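One chain follows as C-alpha cells, the form predicted on its own.
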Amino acid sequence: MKALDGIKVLDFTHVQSGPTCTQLLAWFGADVLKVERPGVGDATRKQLVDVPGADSLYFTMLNHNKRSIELNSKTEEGKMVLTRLIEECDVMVENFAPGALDRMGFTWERIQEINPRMILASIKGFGPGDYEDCKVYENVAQCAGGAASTTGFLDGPPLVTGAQIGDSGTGLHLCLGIVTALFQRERSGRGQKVSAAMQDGVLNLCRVKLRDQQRLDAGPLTEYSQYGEGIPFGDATPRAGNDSGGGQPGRILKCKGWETDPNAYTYFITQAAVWGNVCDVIGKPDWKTAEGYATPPERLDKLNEIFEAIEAWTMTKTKFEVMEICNPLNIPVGPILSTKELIEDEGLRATGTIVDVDHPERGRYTSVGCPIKLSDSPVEVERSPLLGEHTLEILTEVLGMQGDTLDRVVQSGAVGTPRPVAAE
C-alpha cells in the first residue's frame, strides 16, 4: 500500500512547476490523471527534443507515474467528461493563467457544486496585487523573489541559480499544501482552495537573506567578506559571493586539477569549534593561539589571508582527498560535484535518488527519483505517459463509460483519438 493510494488527482498542469507537484503525488501513490490538449499535449513534450519523434527529457523527467488523457474541455462532450472527472477526483491541480478556469465555466463555486470534497490547488506567478496577472517563468520568479539580488559577487550583476527554486521549488510548496488539505478534509469533510505563488515560494527559500536585511539595522554584517575588506554596506542585503550564510566563514576553493577541470573545487568552512584542526591541517599550528587569529572576531579582518592559506593546501589535494582528510576531523567541507558525477554516483543510485527509466520511444534515460523517502511507501519510478495513452482506460475505469455513451464521447473528438496502452 502506498501513502496516497485511493487518491485521484486531476492534473491540469504543464511545463515545470505544476508537474513537479503532481509527480510527487504520483510517487506517493496517487492516481494522477494528466489532462492534455488533443494532438498537442503539454508544451514541454516537444521542447528541447534530443531524440527525434520522442517526448523530450524536459517532459519525461517531470511526468513519471502518471496517466494521460487527451481532452478538449471547450466542447460540450468535453465539458461533460471534465464534470465527471471532477466528481470522481479528490484533487485538481492547475497552473493556468489567472481566470482560465473561470472562462472554461469551472469557477471555484461550480467545482464545489460538483464535488464539495474537491481540493483545488493552483500555482501562480504572483499572489494578489499589482502583478497578479503577469506571466512568470523560473528566472523571473528568482528575480522577483529576492534570490537574484543576493546571488553573485559584490562587484558583479545579480545572478540566478541553476537550481529551479522558482518552478520546482513552488511545486514542492504546493504539494505540501495539498497533502495538508487532504489531512484536514479527513476531519472537516470539505475540500478547499490551495494556492502557491512562485514569488512567495522563492521568498520563503530566501529567508536568511531577509534575516540579514533586518540585521543591517544593528550594523554591518560581520561574517560577510566585505566587512573584513572594509567595504561599506548599503541599505539592502548585498551579494555575498560564496560566503557561508550561517555565520561561519566559508568559501569555494580550488583543488588539484582546477586548471583543466571546472569543477575541481571544494567548499570549506572555518568553523570556530574546529579552528585548531584547520590550523593543523594547513600547516599553520601557530594560528591557534596567535594574537589576531585565536578567536572568530579577531579573524574577521584576515579572512582573505586565511582562505588563501587554506587554498594553498587544497590545491595540493583532489576535492575528494580534501573530504577524506577533513571529514574525520569534523571540518565542514564538500566537493563541487558536477551533473555528470551525480549521474554516475553509486550511492545516489542505491537510494533511488538517481534512476534509469525505459521509455518505448526514446529508450533508456536517467532521471531524478523521489527525494523524499517513506519507509512504508517505497517509490517505484515509472515512465511518463505517451500523449493520450490512457484515454480509454480513464473513460472506462475511472468514469465507468461504456456502450453508446463511450462511443459518443470518442466520436465527438472531445478526447482526441484514443490509442491503446503502449506495449513495453
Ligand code: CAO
Second form
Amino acid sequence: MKALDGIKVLDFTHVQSGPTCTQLLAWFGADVLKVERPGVGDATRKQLVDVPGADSLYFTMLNHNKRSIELNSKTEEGKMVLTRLIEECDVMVENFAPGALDRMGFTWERIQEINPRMILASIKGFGPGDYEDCKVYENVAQCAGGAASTTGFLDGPPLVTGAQIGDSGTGLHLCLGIVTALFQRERSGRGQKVSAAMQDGVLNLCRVKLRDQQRLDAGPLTEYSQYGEGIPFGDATPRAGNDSGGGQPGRILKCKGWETDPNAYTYFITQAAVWGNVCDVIGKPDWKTAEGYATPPERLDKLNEIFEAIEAWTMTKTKFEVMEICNPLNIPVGPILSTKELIEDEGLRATGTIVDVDHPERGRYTSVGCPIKLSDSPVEVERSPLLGEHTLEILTEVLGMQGDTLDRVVQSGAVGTPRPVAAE
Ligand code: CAO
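Return the form predicted in complex with this ligand of this protein as a structure block, the form predicted on its own having already been given.
Up next: the whole complex, starting with the chain shown before.
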C-alpha cells in the first residue's frame, strides 16, 4: 500500500514545474494520468534530444510512474473526455499560461460544477497583480523572486543558480498544497483551488535574504565579507559570493588539484563552537586565545586573513581528505561534488536517490529518484510513459467507455491514434 493509493490525478502539466509536482504524487502512490496533445505531447519530449527518435532525458526524468493519454481538449469530443476525467479524478494539476484553462472552457466554477470534490492546483509565474498575465520560465522566476539579486559576487552581475528553484521548487510547494487540500477534504468533503506562483516560491526560499534586508536598517551586516573589507552597504541585501547565509562565517576554498579540477574545492565553516579545533588543524593554535581572534565578533573584520590561512591548509589536501579530517572534529565542511561524482555515488544509489531506469526507446538511463522517503510508502521508480501509451486503457478502464461512445471519440481524432492496450 502507498500513501496516496486510490487518489487519481488529472495531470495537465508540461515542461518542468508542474511535472515535478505530479511525479512526486505518483511516487507517493497516486494514479497520475498525464494529458498530452495528440501527436505532440509535452514539449520536453523532443527538447534536448540525445537519443534520436526517443523521448529526451528532460522528459523521462520528470515523468516517471505516470500514464499518458493523448487528448485534444479543444474539440467537442475532447471536452467530453476531459469532463469525464474531471468527474473521475480527485486532483487536477495544470501549469498552462494564464487563462489557458478558461479559454478551453474549464473555469474553476465549471470544474466545481462537474466535481465539487476536485482539487484544482495551478502554477503560474506570478500571483494576482501587474504581472499576472506573463508567461514565465525558471530564470525569470529566479530573477523576480530575489534569488538573482542576492547571488553572485559583489563586483559582478546578478547570477542564476543551477538548482531549479523556480520550477522544481514551485512544484514542491504545489505538491504540499495539494496533499494539504486532500487532508482538509477528508473533513470538509469539498475540493478547493490551490495556487503557487513561481515568484512566491522563489521568494519563500529567499526568506533569509529578506531578513537581511530588514537588518540593514540597524546597520551593516557584519557577517558579510564586505564588512571586513570596509565596503559600504547600499540599501538592499547585497550579493555575498560564497559567504554563509547564517551567523557562522563560511567560504568555498581551494583544495589539492584545483589548478586542473574545476570541482577541487570545499565549503568550510568556522563554527564558533569548534574554533579551537579549526586553529589546531590549520596550524594556528595561538589564534585560539590571541586578541582579535579569540571571539567571533573580533574575527569579523579579519575573515579574509582567516580564510586565507585555512585555504593554505585545504590546498594541501583533497576535498575528501578535508572531509575525513574535519568531520571527526565537528568542523562542518562540504566537498564540492560534481554531477559525475553524484551520479556514481554508491550511497545515493543505495538509498534510491539515484536510480537506473530501463526505457524501451532509449535503453537504460540514470535518474534522480524520490528525495522524500516514507517508511510505510516505499517508491519504485518506473519509466515515463510513451506518448499516448495508455490512451485506450484510460478511456476504457478509468472512464468505462465502450461501444459507440468509444468509437465516436477515437474516430473523431480527439485522442490521436490510440495504441492497443498492452498485454499484462
Ligand atoms: N489540447 C488542446 N490544447 C492544448 C492542450 C491539449 N491537450 N494542451 C495545451 N493546449 C493549449 C493551451 O490551451 C494553450 O492554448 P491557448 O493559448 O489557445 O490558450 C496552448 O496549448 C499553449 O499553452 P501554453 O501557453 O501554456 O504553452 P506555451 O508553450 O506557449 O508556454 C509556459 C509555456 C511554460 C511559458 C506557460 O505555460 C506558462 O507560463 N506556464 C505557467 C508558468 C510555468 O509553469 N512555468 C514553468 C515552465 S518550466 O517548468
